[in-house]
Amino acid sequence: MDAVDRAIINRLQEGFPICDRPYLTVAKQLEITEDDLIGRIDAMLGAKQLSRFGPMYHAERMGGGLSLCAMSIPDGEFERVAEQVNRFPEVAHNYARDHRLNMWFVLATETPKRMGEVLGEIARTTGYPVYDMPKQEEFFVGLKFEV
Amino acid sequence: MLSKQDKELIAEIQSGLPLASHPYAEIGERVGLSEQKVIQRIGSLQAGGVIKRMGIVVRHHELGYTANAMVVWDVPDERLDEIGELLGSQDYVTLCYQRPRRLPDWPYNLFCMIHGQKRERVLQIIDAIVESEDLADIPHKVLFSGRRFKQRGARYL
């Protein structure tokens, strides 16, 4: 990753234009060509440095459900349960964390009603309770990684 | 409520924008809309907040941000707004949300994220916040992430 790649990452975390030639617009700002910009985004997606390039949706305004969930899984069971949990398409990401509640994942469902169903299905499938902690109030969100 | 047309558009772009000089025209071809119509609809979905923003999501591990701490606080209910605003305004805090307690196992009701390249540095940042903002009487815990099992964008349709 070179200075141009880093500039692209920093710039594109702030948004992407909605116009006829959005790549050209960004490329001009970064003083590179449109082809170079497209090629570099493609390469960084391929190298898995970027996970996604597109819209970030607001789950609740989409009419969907969104929650942060946690489970307490004994060491010997962790792999099996992680595999079972990740098989649900509604699970967006899943991290091990160092706490008695050691598995943390985000659930995104098409409807709020579906949230309750999926929580129940995960608990039944894995045999462990799921603690769901949906956002109640947002004080700040500014997730951006300077590189 | 979203229209059927908007839902189709959302479904079409949720896995990513085409890497081509006229990306919105390409999407339009797939869903049977003109380029201008796609631009207008996506612009309006963003203005209405259904789309928070367009752009990239980085894989922060691959970029060297391997110390990712979820810092959780057990804040007395009557001080939640005050402390939520306070923590949300700190440098290095990237998210700050109120979430429900799940007693007796989980007493914490305020969650924030701090990402860094080294654990020691992240812990120093947290200590500095506790000290400078006088938060020693608010119990908190730092949960670093270990292995990542899955990371992808949420799918809604």
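Numbering follows the first chain given and starts at 1. Note that this is a predicted model, so its numbers are computed, not measured. Here, rigid core means the biggest group of C-alpha atoms that superpose within 1.5 Å across both forms. First, how it differs from the form predicted alone.
- Annotation for Gly46: C-alpha shift of 2 angstroms or more between the two forms, rigid core superposed.
- Once both forms are fitted on their rigid core, the CA atom of Pro22 lies 2 Å or more apart between the two forms.
- For Arg11, the Cα coordinates differ by 2 angstroms or more between the two forms after the core has been superposed.
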The other form holds:
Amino acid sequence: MDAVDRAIINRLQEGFPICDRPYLTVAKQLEITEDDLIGRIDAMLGAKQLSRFGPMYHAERMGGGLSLCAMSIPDGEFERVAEQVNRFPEVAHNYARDHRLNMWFVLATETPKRMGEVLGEIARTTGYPVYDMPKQEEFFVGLKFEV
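Since the structure above is the form predicted together with its partner chain, I would like to see how the form predicted alone looks, so please show that one next.
FYI, this one's just the chain on its own, none of its partners or other molecules.
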């Protein structure tokens, strides 16, 4: 990752413009070409330096369901189960934690009813229970990681 890639990541954490040519707008701010910006984002996604690039929707405001979920997975099974869990399009932000509950992810569904269905599907697919921890109150914390 070079200085331009770092600048791209730092800039994109501030948000993405809503306009006719958002990539061009950001590219100009970074003093690179639009094609270079798109190519570098694609390359960082391909190299898994970025896990995803896209909009974040507020599922609940759109009539859907949203929850933080956790699982307790034995070390030797972690990668296999992570791959299985990540195949569900409703799963985002899957990460490991140093805790008895060592796999945590966000589950967002089109309807609240679908939450229970997907939780059951994940448990059946992986063979491990999923702990559902829906939010009770929402707080906004502006978090940015300078790279």
